[in-house]
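The chain below stands alone and is given as structure tokens, in the form predicted on its own.
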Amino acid sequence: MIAALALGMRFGDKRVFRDVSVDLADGGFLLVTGPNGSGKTTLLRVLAGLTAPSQGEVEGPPRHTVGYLGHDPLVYRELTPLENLTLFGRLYRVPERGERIGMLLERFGLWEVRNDRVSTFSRGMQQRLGLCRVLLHEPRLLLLDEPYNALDAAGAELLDGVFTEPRTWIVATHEPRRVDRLATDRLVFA
């Protein structure tokens, strides 16, 4: 599914990693863990295909079959969820659209907000809807990076949930515990 091979970053005179490899297979779920500013992050950023690395080559999946949730859900504050998912719908082209967005809002308790700015949301209700958008078109690898950051018991319980669907997974958190079951990958940045 993914393989990066020698991969390595550096910002300038600071290097955040060095020789890292991945090898997950398709329906493979890699846990990385770590503490703050050892690359959890970069590392995430580098498969996903946001930003290239400074040495190694990564192999994955098609762009359009990747979903990234960063730390930042990136959707748009302005706008409804109703609006942010069927924008992005029709930029990653879902067929009925519509039904699959209603289902997600549904799934993730955002439906009787559907018609709501999110610029007037939680940080944990941003956080559902950032779920939602990766969810969106189905991706078949997902990255996400402390996706248990800012949802409440409620929230984590069904990102539990999604953690079931058969998909291939890269995960970075601090709360290895919650996916440790799950994983049957692991890499630890010191």
Contents of the next structure:
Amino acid sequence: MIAALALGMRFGDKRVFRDVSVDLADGGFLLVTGPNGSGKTTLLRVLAGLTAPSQGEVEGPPRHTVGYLGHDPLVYRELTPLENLTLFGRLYRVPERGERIGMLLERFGLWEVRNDRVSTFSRGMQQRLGLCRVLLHEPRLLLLDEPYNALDAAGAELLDGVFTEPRTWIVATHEPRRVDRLATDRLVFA
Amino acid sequence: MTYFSDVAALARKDLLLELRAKETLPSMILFVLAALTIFHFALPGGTAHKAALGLLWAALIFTALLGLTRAFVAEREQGMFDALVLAPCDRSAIWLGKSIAVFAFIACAEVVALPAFAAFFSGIDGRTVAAVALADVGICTVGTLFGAMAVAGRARELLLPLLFLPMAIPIVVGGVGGYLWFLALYDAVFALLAWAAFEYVVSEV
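If the structure you just shared is the form predicted on its own, then what does the corresponding form predicted in complex with the partner chain look like?
To see the whole picture, the full complex is given below, headed by that same chain.
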């Protein structure tokens, strides 16, 4: 599904990581762990194609089959959930967009607030919307950076349910206990 | 057709964001009115039409710069470039959608600015209005590209004027002189260049 050989990343004089290789099969679950500032986010950005590595190359699936959720939920705060998901549904050419959006908003408990501005949401609700956005186009490969951040117990359970779906996952977290049992591959940053 | 529906969706999003936030357009209108008022009192009575026209162009360029500075605020502050760049649409659609939205903001500011100029100084002829419309196209296409480049930089507030103002000199020359063919040529050349270059600009944003 995704392979990277001998990846290295440096920002100026500061080396973030080096010689990191990834070879994740279809349906695999790569758990990336490590303390804050160890390079987890940078690695995910490199694997998502958002940042070019200083060395090495990434071979991944085409863009329309990839979903990426970073530290931010990556939604427009002055738009409503419905407007955000409609925009990204269009850009990702999601078939039967209205039904899919409705189903996701219901699932993540956002249907009642679908016409409210995201700027009025709590951080946890924004994270739920970020998850809706990332799942909207049924990606085969999902890259999630600290996905449990800001989620309450109910939100975290919803996310546990998402992880049971048959997709390929790359999840970076400094709290690995919740998803440890799902991991087929592990990458530990010091 | 998919390309243009992407462009329309992205432009609509920017117009909607401005309609909700009301941050850019009111600032642009206030700025251009304040600038024209200052010029009105700074210039001695009986100043030649050509000199006043030069000040109009200066006011329009700096008003546009104000709009361009705000053009990518949502993308920068909310990390939305990542989401847009990962979408499978043609990346130049992001540039074109943003250019259309910026064009709309500048045109709205000019709807106020041109009558104000006529009231403060002298009347505006059709040729000047046509020159302003053509200049807007050039300002939006070049300015949006530079706006995206500036988002990636650390000194972004400094970078955009440094990149944009030298490129605006031919627009002022064409506008003050009323050389419509020159402005049309500028638009065509730089729209094409900006359209082709945007993919590379956002690859590392």
